[in-house]
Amino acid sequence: MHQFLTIHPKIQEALQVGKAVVALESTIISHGMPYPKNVETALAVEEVVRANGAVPATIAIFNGQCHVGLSKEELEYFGKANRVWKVSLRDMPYVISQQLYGATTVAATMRIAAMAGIKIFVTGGIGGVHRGAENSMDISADLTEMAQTSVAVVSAGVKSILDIGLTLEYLETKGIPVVTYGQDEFPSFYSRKSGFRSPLTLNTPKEIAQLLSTKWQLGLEGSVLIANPVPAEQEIAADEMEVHIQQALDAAAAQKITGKEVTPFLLKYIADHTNGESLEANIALIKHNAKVGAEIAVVYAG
């Protein structure tokens, strides 16, 4: 056991009989969604863990450790905070060494799961290198350690606030396979659509879980992306959602927010301005990842 690390009874005992563990990030319980929707949410996230086989593993920092699983009232108290770090993998020794509560990004949350043991993490959207970087050098150290930990991320493409294009040629520069489930065109966050081709497309949770071992047998460490398209019936329409994600990154300069405040400050504008619609596509998409993480990890532990 690792001095930093507290894994949750249940959680540890699943780990040591190999069942199914699936790992959760707390950032979008503290800077992704505003209360009571992120708690309700963190919940049914969970609850869709556990209905398709697998055992949730919510991951935070608090009280000087890396916290695998958290109570009901430990979500509560994350979802109310207001001075809840985020953090990510550059924060983690000042958070945990000034025993701080810290909401894990999904590059912190990867090397905490990786800690722990566990191979399949479930997120909204990852990060990835942001319009204007060329300017900025604005890149998520979501990407960086995609390339070195090996943890599978499902996630429903790249946040489309993001340079898309950039973003997947920077995945492919650091050997990341990204594969889309179920389609050939590589999703947006709140679409279906982006644009761009999918590098690779698999249609079953057997088929992927079979790449995520063959790769770690080969000795090749590092993440696998595995897209997962948002439902149907609850996406945006890719250039309805640019004219909001203009106008978010218009409001963003002018404000001059920087730094890991853009994306919250982005997310929140954009569903301010879509009278809810984004953070409901957002919900939705967070339950249907959680859904096909679980299948792909029960086929994984078997």
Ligand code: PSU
Second form
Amino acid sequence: MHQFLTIHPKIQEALQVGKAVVALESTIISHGMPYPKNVETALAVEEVVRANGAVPATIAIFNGQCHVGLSKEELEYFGKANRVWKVSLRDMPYVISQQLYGATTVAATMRIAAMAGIKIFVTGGIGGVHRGAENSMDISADLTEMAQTSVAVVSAGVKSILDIGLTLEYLETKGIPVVTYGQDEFPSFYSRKSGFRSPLTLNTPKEIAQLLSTKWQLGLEGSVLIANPVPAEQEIAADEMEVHIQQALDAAAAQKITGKEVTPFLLKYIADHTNGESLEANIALIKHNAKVGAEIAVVYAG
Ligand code: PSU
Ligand code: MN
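Having seen the form predicted alone, could you give me the form predicted together with this ligand?
In what comes next, the whole complex appears, and the chain from above leads the way.
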């Protein structure tokens, strides 16, 4: 057992017998949604994973230990604490050696999931290449981590706070397969559309699980991005969101927001300036991702 890893006994047992386990991140709880909806959603998402036959493993750092599987009290801590460290890959050695508390991004969650032996990870939206990255060079470590760590990521595509076209190009450069579930167009988080054709499309969890096992059996390390479109009933039209996204980007520029603060700033700005609708879409799409992720994990484990 890794000295920095604390795996919940239920998850340990599931991993030992080869049962399906689905990893979940914690930055989405602490920096992605307001309290108490964030904690309610985190618990509901775990329930969806269970209802679909897999064991949920929410990941975060407590007192310098990487916890795989959180109690309700631990989830509450991350939901309420408003100055929790946002931990991406480069923050891990600091937060762990200083014995701090950290909510893990897609990149850090993937790495800890891999340390624990978990192959499938469900989130809302991944980080990517930001708009204007040709000047800012702001490219999320989620993408470089996906190039090297063999954990599949289920997301609702890429949020259009990012440059979706450049993100797809970067994923191609890094050899990361991008598969959209059930439609030809790559989705943009709140919307089923993005204007970009998905590089790949598969229509069943079984085919997706086969793609994963084939990739890794070939010795091709790294992730697969599985893009699962938001359910049609909860979709928000891309042009409707674009107004808010543009305002959020302008506010970030005016306030000179840089580095790791950019993504949380944009997410919070959009949440604060759209009515409950965007939050409801966010919750619906994460639950839907949890269902599809659990289905893939069950086939993969079988
Ligand atoms: N995009 C979202 N919701 C999120 C995030 C991104 O729509 O919650 C979070 C995830 O934890 C992701 C992180 O890994 O932001 C990316 O941050 P950065 O761009 O600083 O790498
Ligand atoms: Mn960044």
